Amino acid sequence: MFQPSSEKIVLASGNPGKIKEIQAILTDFSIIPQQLFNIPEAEETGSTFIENAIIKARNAALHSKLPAIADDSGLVVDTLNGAPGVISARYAGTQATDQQNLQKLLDAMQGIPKAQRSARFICVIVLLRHADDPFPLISQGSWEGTILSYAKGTHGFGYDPVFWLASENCSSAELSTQRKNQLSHRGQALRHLASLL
């Protein structure tokens, strides 16, 4: 059972979309972005989502001296052998924008038939009580969909505009924030984490 010394948890991210999503579900805690502590970004050297989430959480806990939470998430496209995967945020390069990453994906998927466009968003969330925590809490979620051949919708971030949800008859970027939190990979992982807490 996680019993933090305070209700503050440092989030190893500066992504405003992630901060908003995480705070909306972990309402019992105050989620503080790591920038407020001037924490340097951790280098994501892991080859899996779990490894990268642990690296980021440990870095944030070490510098802040507080419990830390980190997620590593990305888009896994079957026909691209799992790409963009763990490099989803930097698929088009380390300084790439969401739009550049999205365009690279659309280019890679050109000519792929509809039946072969299956994909899923994966999210792994790690919570460390302190930097040397030998038993991190780890939760994960997976959200199934398909890749559109064009962007659709203006909500969300990242690959949301090209992630089609047949059950909702819309892209992830057309969902309300509330509905996205109910369905998404991050929402699933956060609710599982909240149950562990």
Given for the second form:
Amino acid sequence: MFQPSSEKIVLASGNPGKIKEIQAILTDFSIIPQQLFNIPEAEETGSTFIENAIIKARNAALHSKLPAIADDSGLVVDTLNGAPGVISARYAGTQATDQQNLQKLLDAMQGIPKAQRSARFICVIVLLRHADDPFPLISQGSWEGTILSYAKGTHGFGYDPVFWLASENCSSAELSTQRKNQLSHRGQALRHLASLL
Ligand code: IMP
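Show the other one: the form predicted in complex with inosinic acid (IMP), since we just had the form predicted alone.
In what comes next, the whole complex appears, and the chain from above leads the way.
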């Protein structure tokens, strides 16, 4: 399907961390951020991670005329019926900071007993060979944890300081980057995508 040796794939993200992470795993391909093509951001109108990843990848493939990868990720909390879910990045408003989103989650979880604080990070990665590709490659990762009642740790981003990992006896904001990549939803999804390619 793809011929390794620096085939170009556009990444529907400008996040330098994501670009680095994806390039490090998909070493046979040249990952190009969509900004280099002046591609307008797609509106994430889907109600699932898969829909939003497809929307973003299709937009990037359409404008670049190249294969495109997009990821969509977020936190799913059981007792909140799956919130913040696909709006994890804008839970406290469209311009909300990580800190504001995290605070909103802590407020929503106040008084919830320990046994009902289960949650997971989800990451979906989609690769479209072209904008009209009817059979995208889809890879998913899921990382189980529970939500703390206070923030703990300074690494990572987003909801990491409140995501408790019993098996590691720490929050995901207390993990090294390397350990987080081994365990995380994004690491799982990326390695699976590499195996599909
Ligand atoms: P997006 O996939 O770039 O739209 O980001 C989704 C949002 O989910 C981020 O802004 C974070 O709030 C949250 N999120 C996704 N992955 C992680 C993670 O590994 N740690 C903490 N928060 C995350």
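Here the rigid core means the biggest group of C-alpha atoms that line up within 1.5 Å when the two forms are laid on top of each other. Numbering follows the first chain given and starts at 1. Computed from a prediction, not measured in an experiment: that's the story for all the values here.
Engineer: Is the shift of residue 22 between these two forms large enough to count as movement, that is, does its C-alpha move by 2 Å or more after the core is superposed?
Structural biologist: True for residue 22: a C-alpha shift of 2 Å or more.
Engineer: Relative to the superposed rigid core, does the CA atom of residue 66 travel 2 Å or more between these two forms?
Structural biologist: Yes, its C-alpha moves 2 Å or more.
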